[in-house]
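Only one chain comes next, encoded as C-alpha cells, the form predicted alone.
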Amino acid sequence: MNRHRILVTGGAGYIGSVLCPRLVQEGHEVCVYDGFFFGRKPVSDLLQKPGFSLEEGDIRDRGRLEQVFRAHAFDRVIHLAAVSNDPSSELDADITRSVNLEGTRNVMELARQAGVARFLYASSASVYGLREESRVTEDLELQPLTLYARYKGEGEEILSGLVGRDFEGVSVRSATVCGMSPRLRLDLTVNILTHQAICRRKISVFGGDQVRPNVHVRDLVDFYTLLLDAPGVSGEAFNVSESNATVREIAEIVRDEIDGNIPIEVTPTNDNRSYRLDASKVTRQLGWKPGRGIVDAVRDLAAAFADGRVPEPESSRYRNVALMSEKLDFWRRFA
C-alpha cells in the first residue's frame, strides 16, 4: 500500500473525525485544516500519533491556505470542509457562497498549483434534485434545488476544469450519512430517529413515504480510502449509497432495534420529496460496495448512548443549523 501525505479540509467534522484516524492507522501523514467551529476534541487524540498535524484556518483565507500548502508537500487532498446540509446553507446565502463555492475554489486551485496529484471532493447526491427516474445514475444532468446542492455542483465544475495529466480529481456524491462519529450529528435522518427512540421513547415521522438514500459513515470512509490509489478514476463522479428506504421504513428499523414497543407517530406533510440513488457504478468500475446498513448505524449509535458518549443529547452541538444560527458571526469573517 502506498503511503501518502494527505490534507483533509474539515477533518474535525462528522466524516473527517472518522476518516482521519483511519488514514493515520494506515500509515499516512495526515494534516487537518479546519476552522474548528465544532472544536478540536473530535481529533485531539490523534495529536499523539506520528505523522498527524492540525492547521487552524478558514478555506476562504487564501493566504493562510497558501502557507499550509507551502509547509507540507501534500500529494493527496480530501476536501470535506463546507457549510453542511440544506437548512444550514439557507441561513445566510453570502456565507454559503463564500464557503462552499469560493472556499472550495481556493482549495482546488491551490492544490493544483502545489503539485497535488489527486484531489477527492465531497460533493453530494443532492446535486440531482428531485427526479422521476427510478435509477438516479451519475450520467444524469444535475438539477440542484437548494443553495447547498447548487454550490456542490458548481464545485464539481471547477474541479473538472482543473483536472489534467498531473492533477487528478474525483467527485464523491454521497447519500445521507449515518452512524456514530466523534463529532456526532443528530440532524441526519437515521441519527435523528435513533435519538428520538432512545431519548424520547417515541419516533415522530412527517409523511413517511419519502425515500432517502443512506450510507454508513464508516463505509464512506472506506470509499475515500480506496480512492487514494484507485486506478482510472480521474474526472469521474461516484454515487455512494448502501440503500434507498422510506422514512417510515427507517423508523421501523430503528424501533425494532431499540424497542419494539416504541410508538411511531406519523404526521401528514405537504413535503413529499423523495430522493433515490443508484450506486452500481462504483461496484462495476471498482468492485466495491458498502458493507454496513442502517441497522449497523442504529446499533453503533445505541451503544454510544448506552456508554455515555453522547452527553447532553438535546444540545445544539449535535445539530448544525441550530449551532450555526447561534454563532453566525464566526462564519461572517470572510463572507
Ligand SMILES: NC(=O)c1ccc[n+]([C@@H]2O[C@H](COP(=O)([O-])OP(=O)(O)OC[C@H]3O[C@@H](n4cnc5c(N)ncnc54)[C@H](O)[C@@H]3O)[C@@H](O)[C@H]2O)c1
The other form holds:
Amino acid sequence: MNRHRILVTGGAGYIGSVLCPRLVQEGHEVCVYDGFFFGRKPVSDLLQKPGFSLEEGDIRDRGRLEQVFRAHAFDRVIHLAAVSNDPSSELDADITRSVNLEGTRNVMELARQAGVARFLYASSASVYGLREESRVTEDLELQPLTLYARYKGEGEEILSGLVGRDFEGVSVRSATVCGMSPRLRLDLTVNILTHQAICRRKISVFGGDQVRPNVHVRDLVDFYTLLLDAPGVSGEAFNVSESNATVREIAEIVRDEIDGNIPIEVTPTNDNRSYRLDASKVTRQLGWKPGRGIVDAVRDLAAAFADGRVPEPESSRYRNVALMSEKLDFWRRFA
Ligand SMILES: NC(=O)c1ccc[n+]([C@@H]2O[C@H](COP(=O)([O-])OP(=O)(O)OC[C@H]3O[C@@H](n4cnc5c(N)ncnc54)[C@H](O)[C@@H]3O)[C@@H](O)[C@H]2O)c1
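Next up, the form predicted together with this ligand. The previous block was the form predicted alone.
So here's everything in the complex, that chain up top.
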C-alpha cells in the first residue's frame, strides 16, 4: 500500500471524523483543515498519533489555504468541507455560495497548483434531483433541485475543468449516510429514526412510501480509502449506496432492532417524492460494494446511546440546520 500525505478539508465533521482515524491507522500522513464549526474534539485525540495534524481555517480564506498547501507537500486531497445539507444551505444563499462554490473552487485550484496528484470530491446523490428513471446512474444529466445540490454539481464541473494528466479528480455521489461517528449527526434519515426510537419511544414518519438511498458511514470511508489508489478513475463520478429502502421500511428495521413494541406513527403527506440510486458502476468498475446495512448503523447507534456517547441527544449540535441558524455570524465571516 502506498503511503500518502492527505489533506482532508472538513475532516472534523461527521464523515471526516470516521475517515481520519482510518487513514491514520493505515499509515498515511493526515492533515485536517477545518473551521471547526462543530469543535475540534471529534479529531483532537488523533493529535497523539504520528503524522496527524490540525490546521484551523476556512476554505474561503484563500491565503490561509495557500499557506497550508505550502507547509505540507500533499499528494491527495479529500474535500469534505461544506454547508452539508439542503435545509442548512437554504438558510443564507450568500453563505452557501461562498462556502460550497467559491470555497470549493479555492481548494480545487490550489490543490492543482500545489502539485496534488489526486483530488477526491464529496459530491452528493442529490445532484440528480427527482427522477422518473428506475435506474439513476452516473451518466444521467444532473437536475439539481436545491441550492445545495446545484453547488455540488457546479463543484463537479470545476473539478472536471481542472483535471488533466498531472491532476486526477473523482466525484463521490454519496447516498445519505448513516451510523455512529465521533461527530454525530442526528439529522440523517436512519439516525433520526433511531434517535426517535431510543429517546422518544415512538417513531414518526410522514407518508413513509418515499424511497431513500442510504450508505453506512464506514462503508463510505472504505470507499474513500479505496479511491486513494484505484486505477482508471480520474474524471469519473461514482454513486455510493447500499440500499434503496422506503422510509417505512427503514422505520421497521429500526423498530425491530430497538424494540418491536415501539409504535410507528404515520402522518399522511402529499410529498411522496422518492430518490433512488443505482450504485452498480462501482462494483463493475472497481469490484467494490458496501458491506454494511442499515441494521448495522442502527446497532452502532444503539450501542453508543447505551454507553453514554450521545450526551444531550436533543441538542442542536447534532442537527446542522438548527446549529447553523443559531450561529449564522460564524459563517458570515467570509461570505
Ligand atoms: N452526511 C451525508 O449524508 C452526506 C451525503 C452526501 C454528501 N455529503 C457531503 O460530505 C461532506 C461531509 O459531510 P458531513 O456529513 O461530514 O458534514 P458535517 O457538517 O458533519 O461536516 C462538515 C465539516 O466541514 C467543516 N466546514 C464547513 N464549512 C467550512 C468552511 N467554510 N471552511 C472550513 N471548514 C468548513 C465543518 O466545520 C465540519 O467539520 C459534505 O461535503 C457533504 O455535503 C454528506
